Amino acid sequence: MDLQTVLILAQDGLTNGAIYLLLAVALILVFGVTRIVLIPQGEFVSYGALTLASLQLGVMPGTVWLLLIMASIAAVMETFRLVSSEAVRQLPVTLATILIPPAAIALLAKMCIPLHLALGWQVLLTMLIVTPIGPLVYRVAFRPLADATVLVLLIAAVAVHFVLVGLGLLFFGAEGVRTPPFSDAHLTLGTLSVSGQSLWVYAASFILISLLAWFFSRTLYGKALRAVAFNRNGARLVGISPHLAGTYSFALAAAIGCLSGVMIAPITTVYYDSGFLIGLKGFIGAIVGGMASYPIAAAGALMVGILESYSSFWLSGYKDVIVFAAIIPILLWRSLMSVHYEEEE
């Protein structure tokens, strides 16, 4: 292996690691706020890529129908909840809040698809379609179980994963997609040539991480999410709703996953079930950070990307085995170093 090969593999590893970094941040955010290990995080990645590909083909994305279906289910659940709690007066406002935004997004998508918008507008429309699915997933699948144990929430997350994968096959089919790159430019550094799409991945990851740091440190909603992650009961006592915090955390996770899918769609072929492996590698990065530390998780995600890149060169058929096997010593080390405690009732 010569120096140029080493640099090329390192560059590929950093590109993949930047995506895993975003997913690891999303997983830690959701787990800290809701205690949910978001197994379906990868589905937002595949949904983002497949939705963008559908828009570029001039076809109504299946995620629009999924958005409308989930909004309808959430509306029915809210109706039963308000009627059973004798709060019928809140019903019109609640139903309007749940149903009008998805209907407006579906109408906007129907109007924009025949226009064959520029790539930037297609990406924005993709984000607008996929991001609201996150809060609806929380409302339909997890909010009724908000006070359950971590194990029950994990089982529910696995069930949601299988449902979303099946719906992805139903809406998009089994064929893979690859979208055009954002830029055909190349940056030459000596003997190393960095593609324009890789530069877009680096820039998007840096900007998004910076925005999240600003959001959590400077905004009221960000501080509220941090408060819920630190102490749910204490946050509830000072007037912060854990359910609202969970909704925001799922919205951020869906937005991060969708953006990751849009970024990797020009680099690799994405199928309806591709998100699971991608999300699982982001989960390894989150495990390195103990599902709590963002900087350590970022370093772990980059490590996963580089390990995957070099493994694909030496043992391409076992690259996933090598990456996932790396989690075993990490879990053992975490288990030995952590303080064990009983979960609060």
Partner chain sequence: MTQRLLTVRDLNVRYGKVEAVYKASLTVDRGTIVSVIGPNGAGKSTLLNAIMGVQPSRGCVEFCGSDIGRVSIERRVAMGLCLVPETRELFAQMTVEDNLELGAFTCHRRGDKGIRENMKGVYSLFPRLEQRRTQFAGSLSGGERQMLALGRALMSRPTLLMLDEPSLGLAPLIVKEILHTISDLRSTGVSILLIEQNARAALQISDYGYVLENGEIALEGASADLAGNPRVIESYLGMGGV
Contents of the next structure:
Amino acid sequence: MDLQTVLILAQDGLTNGAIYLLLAVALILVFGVTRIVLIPQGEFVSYGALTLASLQLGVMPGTVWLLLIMASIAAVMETFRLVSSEAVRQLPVTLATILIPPAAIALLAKMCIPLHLALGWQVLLTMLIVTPIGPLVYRVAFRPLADATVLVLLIAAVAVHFVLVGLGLLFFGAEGVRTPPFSDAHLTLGTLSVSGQSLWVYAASFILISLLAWFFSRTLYGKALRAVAFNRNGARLVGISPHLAGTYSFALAAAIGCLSGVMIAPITTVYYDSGFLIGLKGFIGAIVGGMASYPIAAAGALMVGILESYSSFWLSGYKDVIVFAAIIPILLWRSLMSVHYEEEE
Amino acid sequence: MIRRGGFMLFLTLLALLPLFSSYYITMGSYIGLYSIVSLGLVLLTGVARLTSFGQAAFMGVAAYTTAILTVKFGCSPWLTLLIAMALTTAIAFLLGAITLRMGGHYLPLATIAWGISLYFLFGTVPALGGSTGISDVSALTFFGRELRDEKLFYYLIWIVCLATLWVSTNLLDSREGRAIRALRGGVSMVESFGASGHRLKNIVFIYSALLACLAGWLYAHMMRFVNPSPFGLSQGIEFLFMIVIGGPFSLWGAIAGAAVITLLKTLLQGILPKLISQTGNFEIIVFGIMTVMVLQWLKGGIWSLVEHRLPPKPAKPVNDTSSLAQRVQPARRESLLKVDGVTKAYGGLLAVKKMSFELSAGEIVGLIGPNGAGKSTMFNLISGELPLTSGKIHFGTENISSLRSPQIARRGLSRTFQHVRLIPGMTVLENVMIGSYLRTRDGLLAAGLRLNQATENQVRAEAARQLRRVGLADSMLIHAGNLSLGKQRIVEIARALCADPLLLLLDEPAAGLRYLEKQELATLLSELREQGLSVLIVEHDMEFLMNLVDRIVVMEFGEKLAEGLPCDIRSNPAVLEAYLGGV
Amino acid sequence: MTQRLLTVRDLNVRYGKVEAVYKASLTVDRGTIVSVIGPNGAGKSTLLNAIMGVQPSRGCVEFCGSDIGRVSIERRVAMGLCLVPETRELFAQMTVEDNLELGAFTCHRRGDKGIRENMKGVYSLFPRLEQRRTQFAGSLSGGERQMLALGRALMSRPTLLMLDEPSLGLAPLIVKEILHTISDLRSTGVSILLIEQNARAALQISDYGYVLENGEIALEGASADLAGNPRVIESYLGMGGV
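What would the structure be for the form predicted together with the partner chain, rather than the form predicted on its own?
Complete assembly follows, chain above in first position.
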């Protein structure tokens, strides 16, 4: 293997690694704030890619229907909840906040599709469609389980994953999609040629991570999310609602997932169920960070990307076997590092 | 009667099913196989509060082991069963060993990853037949006769399934099984009776993996063909859905869930493609939604609806006398516990500073102090739940400073908990039986095969004896959660006594008790002292201790403030200041 | 004329089958300090938690004239009810200043602009917090943590501050300082419901007192009267003879 190949593989690895990094950050965020192991994270990746592909074909993406259906279910659940807790007065406002944004987004999509907008606008529209699905998933599936154990939440997360994958197949079919790259330009550095899409991925990841870092360390809402992750009871006592925090973290997770999907679609063919494996690779990064440390998880995610890239060169058939088997030594390492502690219910 | 009748009806139905059509035989065989896997998953998820998405992968390990060894090496299927089980045990042990010490979500995440890994491996390695798989797996032979008839195989599967149900029931109702059920009360509670929480969790995980292995082996010989698809992650997840929907807290829930999901899947695979005019496994949408709904509204699953309508299980008879060996209590005045210059630091904060005191056999000593004085920390240092930073603790003549709580329990120290840790869904008697963990030796094999009945009877009689000793003979068969707090605390004392301790450690036993309950508790403790037992009580309530204890040690800010006879302590100005405060 | 701020009527709290608080009734008037004293395990913390909504309960809790029985904790905070629990519940991995800022979370959501000034007020009350503003809350000493917990609570501009054992685990000198600050708070218009084991201190700074025993209100009265009541000293202080 010559230096050229080494560098090309490293470039591929870092590109995928950057995506896994974003997903790992979202997973840690959601786990910290809600104690939910967000197995369905990968579905937002698929949805992002597939929605963008539909928009490019000038077709109404299935995710718009999903958005409307989820909003209706959420509205019904909220009605039941408010009626049973004798708070009917709040009903009109609550229903409006649940139903109006999805309806507006659907309408917008309907208006925009025939216009064949530029790629940038389509990406924005994709984000607008997919992001609200996150909070709605939280509202419908997880909020009623807010007091459940991590185990129950995990089982629910897996169930949601099944539902979203099934719906992905239903709305988008079994065909894979590949979207055109954001840029056809190539950057040549000596003998190495870096593709424009890779540069986009690096730049977008960097900007997104910087934005997130700013959000968590400088803004009150960012601090509030961290506070919930550190100490749920303390957060409630200063008036931060765990439901609000859950909603925000799911919105962030969906947005990050969607953006990852949009960025990865020009690099690899995305099917309705591709997101799952991509999301799981983000998980390996998150586990490296003990589901708690962002920097260690980031390093772990990049490592997963590079491991994947090199193993696909040497043992292409065993790429996924190697990447997922890597979790065993990682867990062993974490287990040796961790002090014995007890989980109380 | 209803229980027995229902069971008979179920057996009859099972026996007659193959007479109808071969469709029923196939469905029945699958339900039986999946029930075996689900039984293990109920123990893991519903009882031990862990879970795994890799049960299908364990099936795959067994199926592929037997396929390769019988097809390529001509081994006997019975030999391959043993090899597969050994292999499964090794894998499950490894996975458990590296994940079970960490948070409960690491095991399922590890099983997801290893399940996927294995699935890709099955599909990629040429020697494993790739995605086409391995065909012509040899048939099972019984005494030289091949078992090729699907009807006979159906019966074999159900015999195995009912046998595993029987074994699992027996296991839950044994020494180790009770400890596993008690994990719900927290690892530290179980460990205070000498069991290792980590080992118990590992046992459950390996057992559930072995059941999956058994099912995988049967599957390979039933189909006479293996390929990767039935052992993928989706199938692993479906097993979990089976028990959540069927009922994760009851072994029968496993069978109910396996039946419901299997039948529903066939039904949906018939209907959905017509509705959607597309092919694909859309039933996963329905299963996912069902699972979320059950989690939100019907935590006990479908079986809980049946269970509520059944009469309670009849109680087992309790013998009058138990002949479990008892320790010889040390002679009065002999030094039993010696705390010598013990310090506990959390970072820079000293929770306990150079504490020293002694307790002699046959004494009741009270350790008191205002809230936050470090009493509970001191208590946990003695019981071994926390490691000391410096200093020595001697129990009898032995230095126990570096021992952990199960080892200290083994030496005759038994404790209660400030926040009562009984298992609400178990009877008072069963709760007390947990205490006897170290007094019998029955292993898992004896328990599973019900060869432990003699010792079980003894343990039951011993628990009943302790309950009589504390005056709760009437409440023996009530669920522990239905007792008042005062009685629950006394049950905890009975449970501690059931371990036959030399020294009883009580953590704030009077907190939250009413006046009369406190008096009853004090009477009970003085009686125990007359019987030769030594007691260390950590308590806030001075009045409760005044007429009960022989000596009092007072703590404040992690240090010893005073020590002496109750009457002296009461008039000690420093103690008054600490308690009443002053501005 | 005095104004009722908090009215609790026949409050019951159960843990499973165990009745932790039984038919407790109490009132707090605007501008007063009310203390609840009683032995360990009497249900004092449970009572506060139930008023805050942390613990489900049956009975009637009225705050500022409206029934808040079905109101979420967050809404109660926004209404001006604030609890400093026994465990403090600080954000240990965040700085002192971030902790204080988060204390004002509900004010911020309301669009309140005076957060900076409010923080200045807290700093002038506890100058030591200002010195430690960039330190992590987890690195503070016990007394400083209690100050931070109080400061964080004050950031939400509460009308009723509920304090669960503010003197817990603190050295006598710091207890003095903290209790002094608490009694000074009355002049800023904050009413206080105080739970203390340190009974003498509690009765000294409060206007009215309740004695909770086994989940029931056993005695009540003006603090000065309670402090002199021999039954209080005898029975619940745990020092009486039998």
